[in-house]
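A single chain, nothing else alongside it, follows as structure tokens in the form predicted alone.
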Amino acid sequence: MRANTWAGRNKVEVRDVPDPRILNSRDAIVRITSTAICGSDLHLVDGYVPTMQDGDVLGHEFMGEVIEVGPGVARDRLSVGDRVVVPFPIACGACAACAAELYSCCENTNPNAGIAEKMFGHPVAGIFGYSHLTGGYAGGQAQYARVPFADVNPLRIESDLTDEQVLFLSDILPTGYMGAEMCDIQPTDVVAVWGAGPVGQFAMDSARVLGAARVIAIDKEPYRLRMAEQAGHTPVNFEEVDVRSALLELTGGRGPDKCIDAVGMEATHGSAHIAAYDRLKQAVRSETDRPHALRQAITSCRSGGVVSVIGVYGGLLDKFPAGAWMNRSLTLRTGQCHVQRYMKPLLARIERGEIDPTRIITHTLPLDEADRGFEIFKNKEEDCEKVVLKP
């Protein structure tokens, strides 16, 4: 089959790879109909995520058709034909954490649990084409993928939506959302979102769903603010104005209620001299993080107030302002996003028209163009904002 890998630091190659199987009897194979190229892809392809191998088969967005399911998969849960969404965090559906609905957290799922365990202090999930700190797991850009633990994960969708409705189901969508629940929203809240990407255009989207009174969107780039202001949301360009100052403005001088960083590990800066500082310290691997969004949303954030941080964070930073988090009160709520919890939830407001996921695509183009896809949305160019890909 066909399938796009890493093919090395900034580098992506589509190429010929061995058709997945069933290896246990609780998989299931499906037809990839839709993937796409998500934000944290590029945490990978920049060399900021370690255990990446040459080969390994990228993507945690994707869905389609099961064409083949193991003997442990029970046929009233999954079936060949079923058309679904597969979430990105692998679920075994067993152990403590999935009791809790924490599905990111799952601790049966990645086999290399030894090296998240150094890495982060306990393992997490396996994650679907994520590198091998999160299993190894050959990932969806591909023709063909191999689903564990199919009775637990894959949605199936009996609708007639369309793949572009429901694909995002599989993270960025519930990630947004997640990340707007986190903030306790009360009908007088001023949300702010760092980052206009499409999981902070969908954290945007979710505040307003969940009753916020007002959602300021923060990026750079004006094809990203118009997006965003066109579907209700006030912008703030950071190489523009200052962020803090505009927030207080915006605010009535006390700062927004709630905050979201949608932004992560690769953030960027409106100063030219301390975007540099970050990126030397980053380059030079004094820190793995560039944290410029989750500082301004601390020191900008109200006081008593939430940040709810869904950006992508993988190792060490600097310059983290405790001070400001412990003496004004605030509360910090984080995570790799616990999809499974809020697919069906998330597929009713979609159906119900609360939500319209299909307001972020902006290119669509065959597998075999996964490497153009890769370059014009790492550098934002012809206004990308999201790259679905077609196997």
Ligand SMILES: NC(=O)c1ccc[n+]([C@@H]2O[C@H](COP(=O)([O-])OP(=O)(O)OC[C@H]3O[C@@H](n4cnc5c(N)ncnc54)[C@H](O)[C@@H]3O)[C@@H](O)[C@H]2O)c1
The other form holds:
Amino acid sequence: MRANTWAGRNKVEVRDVPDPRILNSRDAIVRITSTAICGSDLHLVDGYVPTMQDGDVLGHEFMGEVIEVGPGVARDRLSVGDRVVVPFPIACGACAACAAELYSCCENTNPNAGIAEKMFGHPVAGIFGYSHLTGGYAGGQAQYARVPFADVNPLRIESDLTDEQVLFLSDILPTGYMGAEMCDIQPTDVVAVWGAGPVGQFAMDSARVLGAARVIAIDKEPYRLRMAEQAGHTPVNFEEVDVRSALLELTGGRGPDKCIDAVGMEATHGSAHIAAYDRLKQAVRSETDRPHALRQAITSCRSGGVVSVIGVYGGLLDKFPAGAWMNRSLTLRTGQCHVQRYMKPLLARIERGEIDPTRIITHTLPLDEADRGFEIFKNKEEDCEKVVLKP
Amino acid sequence: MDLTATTTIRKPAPEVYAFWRDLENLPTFMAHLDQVRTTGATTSHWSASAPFGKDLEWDAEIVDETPTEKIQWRSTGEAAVPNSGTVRFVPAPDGVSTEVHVALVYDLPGGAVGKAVAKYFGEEPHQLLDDDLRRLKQVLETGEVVRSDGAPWGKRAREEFPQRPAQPLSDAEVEKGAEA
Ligand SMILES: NC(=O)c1ccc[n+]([C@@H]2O[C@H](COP(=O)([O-])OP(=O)(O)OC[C@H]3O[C@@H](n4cnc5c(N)ncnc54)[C@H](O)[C@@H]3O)[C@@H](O)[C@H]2O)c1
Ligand SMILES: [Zn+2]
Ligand SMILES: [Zn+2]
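What would the structure be for the form predicted together with the named molecule, rather than the form predicted alone?
Whole complex next, starting from this chain.
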């Protein structure tokens, strides 16, 4: 089959690879009809996540049709012909983490848990197409994928919604929603979201759905801010204005009640010398993450507020504003999304028309043009917000 | 060499104990074992190849056990690498899970066998036992050892690092892997 693979830092390559096969009895094989490129893929391709290997199949946002199921999958759970969206964290459904609905912390699905434990203190779940640290699972930017624990993970789509309407249930819609949910939003809340990428946009929409009084979008890409503004959110361009002053102005001096970091470890900084400091530390590996958005979210948040982090961090960071966090009673919440927890309720919201996930799609390309998709998504060319690939 | 490791399994102690007490189950999750054969009520015959540089076999006997709580065993006769172990099963505070606490002791001989064992266990030997217990947990909680494209052979995951790429296996690889 054709599959988009990691081919070294800053390089992806669509190659011919063997078709996937059943390796465990509860696996299924899915013929992929739609898949997408995510900001998390950029961290891998930019070389910020260790344990990537030449030839790793990328992609963790995909859906399609079940073409084979292993002997351990009960037919009432999943059958050949079912149309499914596959969540990016692989969960076993049986461990204590899964029982607590902490699916991205599943204790059983990472065969390389020992390596992850060294890095993170405790292991994390397996994730499709997302380094060997999270298991070494082939991803879904491909014609077919093997889906483990197929009786637990995939969401069956029984209505006639389009792929574009449901594809993002695999990751970014639940992720944005979890970012907002962790904020415990009250009707009086002003919620500020750093990053107007796909994840940020869905965090903003979710904050509004959950009843926020006002949602602020912070980014530097005018077209992404315009997209947020068209959806009813208030844009702040951090290259044009001082974010702190803008946020104080927008909140009568209080600061946002809730702050969401939807940027992660490759944030850029308006101030050149701070950006250079972190870029250098990252280059010499004395710091693995560039936490500008996170620092700013913490210092901007009103006292007693919540800072919710859905942007991905991989290792260590520097100059964490612990004083602001501690002395002003901030709550810091975070996590790789527990996608399985949110798929059904969010599908219902899509069916009711409360959220329109298609609004962020700017490009649809054949799988064979995945490298161009990465190029324009990464470099913010052609006003690219989200790329959907068709195998 | 003394190794200890512990894990928590979301199954009641009697079930975890029973699985371990059927010693023939040990090779499904213990990387260094090829086979364990029960030879009597408390005796068994073990074989291993990976850590020792050559095929080794030895007899073992259970020297102490308390059903659902504890099993203690040791090698008997002329084992090339005399060894012993204890596993305790302790109900966890959540009321549904069981803590498994394992302690193994290897009497490393001199010469090639001792060197091979030391090399196999490496600088942080307890990690292999940690991995064994992770697989025990996988087997008891999910039914089997979990495989990925990068780590398709279950028990061999760590020794293969850096692994094959995370892409599906070819027919040739599947054939080769099945033999190894
Ligand atoms: N927690 C999860 O489960 C999960 C799931 C999916 C994605 N993610 C992460 O979410 C993050 C965003 O993903 P995405 O797909 O939207 O990526 P993206 O790269 O398209 O979006 C990031 C946006 O942040 C902006 N940005 C950069 N520096 C900034 C700063 N200092 N302040 C404000 N904005 C800044 C960029 O201009 C860009 O528009 C990534 O880190 C990704 O890995 C997390
Ligand atoms: Zn993603
Ligand atoms: Zn689990």
